[in-house]
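Coming up is one lone chain in structure tokens, specifically the form predicted on its own.
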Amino acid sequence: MRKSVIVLFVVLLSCTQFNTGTEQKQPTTGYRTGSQGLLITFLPNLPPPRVFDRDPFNVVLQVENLGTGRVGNGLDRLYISGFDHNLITGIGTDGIPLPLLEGRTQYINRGGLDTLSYRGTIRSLTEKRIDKYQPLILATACYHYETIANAQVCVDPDPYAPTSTARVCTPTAVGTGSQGAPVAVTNVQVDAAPGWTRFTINVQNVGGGSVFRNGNHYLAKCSPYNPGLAFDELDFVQVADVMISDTSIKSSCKPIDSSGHLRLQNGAGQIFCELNAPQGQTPYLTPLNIVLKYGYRQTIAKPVEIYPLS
């Protein structure tokens, strides 16, 4: 009998299997979707939408990367304005830097989340005179961000060369879709003549903010308290690289300033590149990978109602 017990727990413990902590989570392909960057929400009843004068006046923001770029340089900032600062005292106009928030990645589904708190306090409006004050609390984030676009495009060096052999590809618009970030590659154009092949690159705004100059000179004027983004500073991208596989055309694209911003016009512009493809090749199909690096702002808002207290 105990011999049979015996050989019992062996066929067990062999047909049991162990984790052993060794397994690794497998990669996510297509992780770069999505037309957003930083959401930014007021908590709810913070600040509630009817307060009374000499209270605190607590605003609490949560702020999730929806998208693939990083947010939090420790440059990037939330700011809150739309009140006065007579009225609503302690709430300073520096901003509070936004924290790191990592975004989406092919073994993380989802960005970074944090909250950011306000602490002011209301002044006496009885003592002004003033029978309701009703401000409109606006939460301005502005920050770094990124696109990376990747598609798979045909070269064709030859393209009115007979063949008796099939061809590969043939090139053509390739669609892009959203890359997890504000702003996307939505198509490319491919067209092929004798010796190059042209790429029109179409970008556009899609997230629902602004998109500025990249650097930190523009990020600071991106502040409600500053004078603000010019004219010539609003509406660019910069174009950061344009490879074909490990060859960077970058410096074919056009038209790009001296900085290498894109200017776009109603939020979309256009870019155009060239590869040198030697005639003699065959068609074959490569990577091509697009990063765009900018300045976005968004801004919510969120209406109050504040009475005297007596």
Contents of the next structure:
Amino acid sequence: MRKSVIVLFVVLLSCTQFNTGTEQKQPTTGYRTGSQGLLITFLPNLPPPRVFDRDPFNVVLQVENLGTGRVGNGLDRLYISGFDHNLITGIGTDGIPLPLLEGRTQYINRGGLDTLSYRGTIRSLTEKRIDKYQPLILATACYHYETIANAQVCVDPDPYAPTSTARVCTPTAVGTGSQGAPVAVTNVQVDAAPGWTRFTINVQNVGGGSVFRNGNHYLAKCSPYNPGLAFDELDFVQVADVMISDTSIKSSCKPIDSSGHLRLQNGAGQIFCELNAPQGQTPYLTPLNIVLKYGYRQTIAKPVEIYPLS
Amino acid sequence: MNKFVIALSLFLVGCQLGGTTPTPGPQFYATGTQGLDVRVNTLSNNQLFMCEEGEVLLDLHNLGTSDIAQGIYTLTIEDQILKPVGKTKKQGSYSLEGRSAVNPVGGYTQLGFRFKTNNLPAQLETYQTPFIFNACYPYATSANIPVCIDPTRDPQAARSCKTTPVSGKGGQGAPVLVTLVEPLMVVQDNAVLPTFIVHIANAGKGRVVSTDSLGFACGNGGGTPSSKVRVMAQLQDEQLKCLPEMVDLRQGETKVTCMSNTYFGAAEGRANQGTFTTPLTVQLEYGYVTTLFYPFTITRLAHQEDCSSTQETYTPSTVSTSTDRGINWPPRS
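Write the structure block of the form predicted in complex with the partner chain for the protein whose form predicted on its own appears above.
After this comes the whole thing, all chains and molecules, with the earlier chain placed first.
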């Protein structure tokens, strides 16, 4: 009886192995979704909610790329702050470089994941006659990111043409949702006129963090140990390109400043671009490709209580 | 099977023994607004007859966090009515440890004073006479007030704290306390110079005197004791400049401005620490006088004319105060 059960078990196990087969992996359509870039979390108990002085102070953070852009080019960094460096020593103010974390693709449905650790020491509180020290530990990630939005838009070279033929499409607003990045192109409105088509591209910061100008100089200013980004550096995204089919129409886009940045107000903004003299006589569908580049800052917090050890 | 169970049990017990986790001390917080607490013990008796001996027992309890190293006391009594007996002295000294993590209840001692009542004037049947106990002692308040140093000017940056006034009204284990600290981040160039307005008040029931006036306050020599508190403040091992350095609390709550010389948020140097919370240590040094008023009521017995001819003569004693009463109790008739 026992032998027959074992044989049956082995047979069932083998059948499961054989049935997996060699299915071809199909690309995931619509992988550009979601409104997050980098996800940062404190690992449980690192640091613990209550620690004692003269103990090591260990902080470990997990970073995961939930978006479709790439993170970690050497200048992207993670900082911890919010505490007195005289009381918790050994933790620098330069931060730690973020490792290279690839974004999601149509073939890989999960982005890169890694952990970063900080090790410090708590000085004696008894000597300073301090009964309790309660800092709020902040972890701040400063990184470059990119949003690539694709929308199928209808271009009508002659919207007022008197014709009774069936139209392929009618120029109308296209909802694009989010694209796997913290800054999203939420929708595109299409306004057709004879000889030109205007696109109103709505952009919004949906990630919950702060967006700032694209560039290494601004990335350095993002550090919590820096006086901070100025009002004319925050809430800007760089319009890297706007392409309709293979034609770039970025030069027609407004309002963009000299460095190609669009200012967001209350986290949202609009770009107005034009396609002059579209080809053909009849309406047609064509892809509109929008690329935005920007710096992004995210912060999480964890309270800690430090007591003197008698 | 039995051997296996025994081995497993030993293994599990062994895992629980040893280890290097240190035992933390008791969580002690310096709170409250009391210093030396003086109370009349219930064994005391202030209702006496003429020519009777009585005793006053005082409980002294240091409920604050500062040690009393050389406290002095004086008694004020009507010498013609109450005569100290035995080892009773009208002046003395005491020392009491303050509350701490290793002594959460604070130091405690008892002082005993024995008296005999003298004759009352012939026309009086009862008489009330004062017994005033003054305890004068040097004391200190050590306040650790968490303040926020915020050099960040980025309006959208997440901050671990906000620069807001911090109340200390719960007390710091002493009668003179820091009631409020108002931090000001004075912006200069790309950094801030922290300045703190420290509010100080006397919340105890006694009187604040200068440490060098304690002798005067307890009746030694002439002169009027001054009433100044020395204020010192420290931020991250830096001694702040406080103005004024000495404050008078007779008019009530007083403010002191303490300034740092460190530019926080500067691009280089140790001051570049971002926004963070740190304790501002404020040290107050002063003398304190606690007074206890315990009147005696002396009653003449019916047909009593005067005390007996044998009266004890008061002789000043050099024996220091201790909890040992060293007297015969109850008194022999």
